[in-house]
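Starting off, we have a lone chain in the form predicted on its own, written out as structure tokens.
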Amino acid sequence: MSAAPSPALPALSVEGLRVAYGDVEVVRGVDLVVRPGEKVGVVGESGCGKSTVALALMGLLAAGGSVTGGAVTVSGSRVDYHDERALDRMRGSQLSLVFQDPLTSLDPVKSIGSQIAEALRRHSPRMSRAAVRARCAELLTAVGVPEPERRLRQYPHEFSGGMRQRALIAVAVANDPAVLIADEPTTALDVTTQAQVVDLLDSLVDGLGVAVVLVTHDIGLVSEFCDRVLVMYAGRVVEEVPSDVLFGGAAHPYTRALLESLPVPGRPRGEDLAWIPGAPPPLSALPPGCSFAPRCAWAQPECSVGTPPRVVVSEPSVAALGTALHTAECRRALEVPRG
């Protein structure tokens, strides 16, 4: 078991994180500080980064990328990512990922418990067979499965989708990590089971303590399920906003976009639905100044260059202590109406 982090350390600091994949990077100085017990959200289009963050703080990137800048510390310990003994202590014992797909991240023949048992073993070794088993059970307890004892003898085939996701969160938490990066956690399960994946994250960190850092493209899931969110573009952060002023209060002209092209209840029939403009610029050839500019319908000629200033919109009041600072990356942060 890994000791419990300090209240007084963030569970996750990263510091101007960057990967490249050859001479394109991909993530461009990423700032990101998430503390015990708190949830943090991550969305954007597909290729802006998110999931390329989530496996670079792992080590675990495909074959051609690389951490190529910034610091990433868990509950105050550096991450050498470079040492990959280090590396394969801290996968697991302070650091987990659940990945998109339990399908094709479950070893189809092997059984839930011998994969279960393979990440205890591998941070407690010495752990007797019978400890194993009843830690085993225990998760899957703890995770919502129902006959433990009997599950555990059988493979990831005979599990429902929503099942087999349960089970890799039991393999993820398995050596009480400090944080919990949880990869599209809900994509392909249906709207019930999809709820019942993010109470049990919820649970997870009511029970445990642990950090959440939330990777999706539901917008609506992380203003419900998260303390903040950070919305990416082209391998930056461009915006990190408090949960609850996500859709009244969004600042960036993208994540303004991304809120008014969601699907809304009540809408007349056949008006057409809002969509951002072109798409976005690939990482190799990205252009001059703000990335979203060319798409952006607030930008002035300004926009085009040197890199845009992060704007504080607000700061948390001294009656909401804790509350998250709101910072866009944006000439006109303060212009873009809000609500």
Second form
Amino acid sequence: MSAAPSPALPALSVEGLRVAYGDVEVVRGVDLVVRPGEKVGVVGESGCGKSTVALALMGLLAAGGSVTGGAVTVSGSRVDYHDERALDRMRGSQLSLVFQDPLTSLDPVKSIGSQIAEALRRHSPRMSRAAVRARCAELLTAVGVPEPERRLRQYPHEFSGGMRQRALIAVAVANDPAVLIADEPTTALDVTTQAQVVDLLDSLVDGLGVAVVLVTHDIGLVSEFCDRVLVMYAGRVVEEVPSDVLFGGAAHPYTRALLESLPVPGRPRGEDLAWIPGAPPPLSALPPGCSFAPRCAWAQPECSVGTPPRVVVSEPSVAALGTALHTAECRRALEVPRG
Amino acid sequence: MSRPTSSTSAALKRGAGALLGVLATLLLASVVSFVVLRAVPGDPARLIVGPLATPDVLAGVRTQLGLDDPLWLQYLHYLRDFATLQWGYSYSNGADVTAVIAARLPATLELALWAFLFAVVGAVVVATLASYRGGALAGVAKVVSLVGLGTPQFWVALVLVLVLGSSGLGVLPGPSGRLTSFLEPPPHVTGLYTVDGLLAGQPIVFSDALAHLALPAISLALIPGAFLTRLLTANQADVARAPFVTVVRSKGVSRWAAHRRHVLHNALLPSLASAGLVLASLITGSVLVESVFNWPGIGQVLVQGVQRQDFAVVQAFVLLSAVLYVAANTAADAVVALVDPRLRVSTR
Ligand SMILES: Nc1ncnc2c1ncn2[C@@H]1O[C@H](COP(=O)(O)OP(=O)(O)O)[C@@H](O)[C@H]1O
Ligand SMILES: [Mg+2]
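Switch over from the form predicted on its own to the form predicted together with its partner chain, please.
Let's see the whole complex now, leading with the same chain.
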């Protein structure tokens, strides 16, 4: 087990991450800092590169994908994405991953117990059989699966979707990682189960001190769950904003459009729902300048020229130094009325 | 959640369905073999008594064979005789068909089992390496398995004999039966010389029997081996794309361990059913290879039986093959049901 990182050290720090599939760059310079025990959200429309960021951080990009730039530091040490053995040691013990679809995330022909035990044995090979079994039961209890002894012997098809996602979270936290990356962990679940899984993640942050990066297209979910939200558009983080100022304080026109597309309680669904005109540009043929400009209600001719500047919307107070910086990558961030 | 009662009754239903299927298949096979035998020109009684026998003798044999009974009764007798192992008299061998087959079955079985072993082990190794390493290796494996599927068996057998056999490089015995002539067959336990040789503690017999087996077994294994390679490669490619493999990797498990433990395991399960059929086809399909290698198995008797219109032999072989296919299929299904947790009866 690695020593607990000092509080000053970020659990995860990503600088200028770039990822390409073949010739097409789909992640174009993403910065992300996650402190121990912090809950950070990454939101954006489907296809903006969220999952690619998650997989790139794990070093598990699909064939054809490669990291073309940037530096990643986990608990103070730089990750070398060419050293497979070092990556294997890091995966699961320092960074771990929970996927969107619990139905396809478990091996259908291995028992739940053996799939949790696999994570434990990988990083603690000298653990006795009895100790592994006891720890597996403890983990299942911790993620809220009743009758763990019986459930460990069962197979994925005997688990409901919500229970599978709990088991997968147990796998992910088995080795006390510093950061848990959850890629759309609730998207495939029904509403009640979604809320339960979010509560579970919350309790794990409190109980284990694990930091969570919650990746989702649901800006409502991140605003409830996270301390800080990163909004992605076409492979870049266009706004980084503390959750408590998200509603009413968002500065980037894209973030505002996302917020406006949320159903408002009381207003019937599907009616009156604002949505963003047009579609995200293909990543292989991005427009010049700001990639959101063609869909932006506030765009001016100069938006289509040159990279938009990163504008500091509000400085953090001295007490919360470094935790609540609010920035937006928009030329007009300070002129657009906050929404 | 699977309640024990419902899953047990589901398993019973599945079992009953399988049994019905087996019975239907066997019935169909027996009808076909019965009808075909009656449809061929020529009088079985005449074949037995010969062209010079008097009509009285012929009529006597006809009555004795039950050929004057109504067809349905003949069919029932035929079924009874098959079930009680009375498969008739083979005049070309001068012995009961049962005795002829019993004497020759072990040689065919031994050849088929080794060929099966070669095919399965070869396919698992090649398919796993090809799908794990990918690239040029996968391309070579694909081409080789395609060629393997399209190559005539007897041609492979001849080439192997000519190149590796006693007349070529001489590394392996050519078409000279199951053992070198100066060796005594091992004491009979299973009838498989390799197994009996080991059981009797005679390593020389074992290795000599294996050397004699090698070329015919390889010739026989080539097509099913190529078939299984393609099946396993395709299955592994499918499984390797499944999200759970990424989840396994995210635990820190190396790519090779994840492939072996999860991808291969999941790819093997759907191939088990085909493996049963492959085994059955190896047992019944060794005729050509047996004649190239002068292998004293059932194949040669069958060829003889066809040539000399010794239909008792042919008929027994046809029905026996059907039984074998059905048995292999059922056994494979049972094995799949045992090892696949999704089909296993929950006892908890
Ligand atoms: N394996 C892949 N090969 C090629 N392109 C991919 C692959 N995975 C994702 N992409 C492309 O990368 C972009 C970002 O995808 P993704 O990271 O899955 O987005 P998100 O998770 O935000 O929906 C999309 O344009 C998608 O088509
Ligand atoms: Mg995604």
